[in-house]
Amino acid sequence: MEIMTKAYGAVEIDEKQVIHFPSGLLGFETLREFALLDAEQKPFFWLQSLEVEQIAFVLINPLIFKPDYKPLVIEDELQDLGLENEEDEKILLFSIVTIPADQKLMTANLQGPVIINKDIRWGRQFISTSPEWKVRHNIMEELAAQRNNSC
């Protein structure tokens, strides 16, 4: 199917890339259908609204820059997506990225992880119960800390 995207204009996607968000995303509760796309720059992805072309979010797997990240979400809420717990193999885990003009200041929202059940292609944005995770984690600083810890 062909969709219109904020980043690339018209793009052909597979039906398997369509993700249903029964409750929308925080602040965008009325938007329920999104497409998960590879971004031209790895390791990022686009979560493109299928209902409003200009609504799209940059995503990253937070384990890339924060390997010890555990979202700590309420398990009952995970079950709404058909997931048993945070270790379920059906989980795709993402954080929404904010990219300012100075890309060194790019941040990821670890307090509001986006979790997708890849088998049924349903997703939800959760609120972490951990006080450790904030809305803005500087990705470059986290990567630098990770490199320093491994030396």
The other form holds:
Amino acid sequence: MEIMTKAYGAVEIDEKQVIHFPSGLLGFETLREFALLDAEQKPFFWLQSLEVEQIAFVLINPLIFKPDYKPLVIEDELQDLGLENEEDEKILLFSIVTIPADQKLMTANLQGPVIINKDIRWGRQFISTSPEWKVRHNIMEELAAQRNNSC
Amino acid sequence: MLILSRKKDESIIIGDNIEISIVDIKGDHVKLGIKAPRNVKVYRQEVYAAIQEQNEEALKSVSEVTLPELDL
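Given the form predicted alone, corresponding form predicted together with the partner chain:
Up next: the whole complex, starting with the chain shown before.
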């Protein structure tokens, strides 16, 4: 199917890339249908609204810069999405990325992770119960810290 | 807004199945106990608001669609 995207205009996608968000995203509760696309720049993804072309979020897998990240969301809520727990193999885990003009300062939201059940292609934005995770984690700094740790 | 006075260990009932009790009071710090069915989501308001705001900011921040290079 062909969809309109903010980043790339008209794009052909597979229906498997369509993700249903039964309660939208926080602040965007009325938007329920999104497409998950690889961005041209790895390792980013686009979460493109299928209802409003100008609404698209940049996502990243937070484990890339925070390998020990566990969102610690409420398990009952995961079960609403057909997932057993945070170790479930059907999980796709993402953070929404904010990219200011100075791109070195880009941050990822680890307090409000986006979790998708890739089998049924349902997604939801969760709220972490851990005070450790904030709405802004500097991705470049986290990557640098991780590199220092592994040296 | 309905305003009710409660003492420690007293509670209020909302609807048929939500109970909020005052577990402890110390100075300006009040501890609440919340009993609610699992389909009722309970969050601290400021956390909820912070994530909403961050979503809006994230959306605005990517008006330019050239994403950064990450040196992995």
